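To begin, one chain is listed below as structure tokens, in the form predicted alone.
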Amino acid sequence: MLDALRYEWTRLNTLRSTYWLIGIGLLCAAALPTIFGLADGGETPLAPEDIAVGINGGASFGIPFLAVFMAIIGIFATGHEYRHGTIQPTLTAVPQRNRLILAKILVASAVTAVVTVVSMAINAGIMLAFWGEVPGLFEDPVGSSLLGYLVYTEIYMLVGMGLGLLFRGVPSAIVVIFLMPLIIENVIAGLSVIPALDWLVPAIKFLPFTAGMMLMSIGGLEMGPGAPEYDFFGRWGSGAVFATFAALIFAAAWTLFKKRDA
């Protein structure tokens, strides 16, 4: 197992795309609190919602900048192997397929956790520079929201990794990771507002990416004017919906990976 972990860390650490994606993700996440600070000048007292949105870099607005970039790193962890034809030498070096995938999960999850914490620290520092204080940072509801953001980013990355393994490539997985949360789920949620389609309302809380947003929410999700009561499961219950979706993707991908030829 140590050999598999060492191999995966070397692979991830020697790809230039890893540094580019992390760097751009950190910059995009830091842009929001910077814009807030420049626009407000640090004059308006910070509400819990403002702190959560600023530190998670806009994920509460449905634009999970850092999570998306970490998901692409997850896609590359498996999809690159097929795209560049390195999966066969990889399996020659690490023939135990279960160990190889587990090593990819562990290494990418550890990197995602570190990058997410660094991003939150940078964003908190930016807000501290503008407002002079960030009250209630480690207390509820802000503390739970930020912990939820860390969990959300981890799950999002694992969904990307699972899709890369499932599709055995990069383009299809990237299309799905953008198309599903930004278009498909938004369309379904929009249709549920129509009275004739109100039978869709109970299904909204089971949409994985929408439910995942509850992990970072303070006071529930704002689904737009005229939106019905969707009765989400709560922060951790909705997070479990997102995690279940990730687990199903990975279970299918892992099963096929063990059965397929390289």
Given for the second form:
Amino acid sequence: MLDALRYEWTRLNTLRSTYWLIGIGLLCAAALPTIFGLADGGETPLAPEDIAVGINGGASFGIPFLAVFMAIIGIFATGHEYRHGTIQPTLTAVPQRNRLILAKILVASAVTAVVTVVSMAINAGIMLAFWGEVPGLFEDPVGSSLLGYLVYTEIYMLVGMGLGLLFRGVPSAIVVIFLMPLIIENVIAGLSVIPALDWLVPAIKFLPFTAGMMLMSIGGLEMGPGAPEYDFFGRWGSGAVFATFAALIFAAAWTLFKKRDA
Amino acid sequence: MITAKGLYKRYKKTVAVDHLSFDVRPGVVTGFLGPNGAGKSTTMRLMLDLDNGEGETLFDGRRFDSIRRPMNEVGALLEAKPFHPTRSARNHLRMLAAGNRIPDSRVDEVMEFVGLAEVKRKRPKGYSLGMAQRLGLAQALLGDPKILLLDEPANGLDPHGIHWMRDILKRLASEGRTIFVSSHLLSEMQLMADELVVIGRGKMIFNGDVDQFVRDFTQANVIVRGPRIGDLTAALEAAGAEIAKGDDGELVVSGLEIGEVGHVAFTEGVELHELSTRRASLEEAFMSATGASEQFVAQEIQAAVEQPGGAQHA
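Same protein, the form predicted in complex with its partner chain this time rather than the form predicted alone?
What follows is the entire complex, opening with the chain shown before.
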């Protein structure tokens, strides 16, 4: 297993795209507390919701920049193998397919965890510079919201990696990770507001990316004016919905990976 | 030693590899021949567990996916240019080396060996096909393996490169390594291979040494030259020979051994200036052996021109 991990780590750190995707992700995530700080000038006392949104770079606001960029790294980890035909040399170097996929998951998850923590530290530093203090950072509800953000980014990345493996390519996986949270789930949630379609309401809490947002929320999700009561699961229950979605994609992709020709 | 047993692969209705079994011995170069679409690449992919199918291939007694650090045991070159376009050639090899505990110094060594030292930090997307093949060979040699599987390694190489590749493979074989190499360059294969595995439509046609293949699939002719060879014709035909006239007026005799032809000439009192055996080339033997199993058959030029509505030259 160590050999497979070494292989995957070298694969990841010899790709230029790894660095610019992480760099852009960190910059985009840092942009929100910076804009927030410049606009406010550090005068308004920070509420827990403000701290959470600032440190997760707007992810709980509906714009999970870092998670999306890490998901693209996840997609590249599997999809690039097929796009560029490197799956052949890869499997002649590490022919044990289970070990290879496990190594990809472990390396990308570790990198995602480190990058997410670094991003939170950068954003906390920015907020500290503007406001002079970031109160309750490690206490509830901010602390568990930020832990939820870390879990959310990890699951988002794994969804990307699973889709890259399932589709054996990059473009379709990227389309799904953008289309599903930004359009499909928003449309379904929007339709559920219409009285004739209120039968959709009980299904909303099972929409994976929407449920995932609950991981970072403080005081529940704001679903827009006139939205019905969606009765979401709690932070970790909703996280489990998102994680189950990722697990289902991975289970299908992994099973097919073992059966398909390289 | 490679032992392939009952390799079988089906794509929906098409059987690509049909229960192939063969051995590839160490110390010799074994050529893998077959017409386009015969199943050579699929067979190699099956051997390396890249494709799912039936059968088993053992490399010195072990399945490929059970070898812990396979590049140290089995080197493979399958597809040209399977490289990430933005990763340097050296980093591509470093990546593969990392999974097999091969030091970076060995990466530089093989890059030097294949003649790519000067461009090792460049991205392989700018490489020519020949350079990509050299990088592929560097990849196969990375772990200094005892077994090499090479699919069309001479593709895209210039004549010097082909000569170099031939010398390398023969030298590696003389070191006791097992070399299994496919190629459509039959003249090269004749110079390089000691043994052959020949397939057609996924089925085994021949497995044995090159000379035996040529003997089995072609007829040796006896060439006869002399001032009065016309006087021999009747006697040779009476002895059971088939006779044709060569381009330079010589007799091309088939159906009799050289000694029998010489004996007829002696008994007829005919002076000879040449009496020799002409063996067929590997190419002729290949054409004879695989003619019926060719899957993709192109039309002759004349036939294509005569097709109604076909492209016509102005």
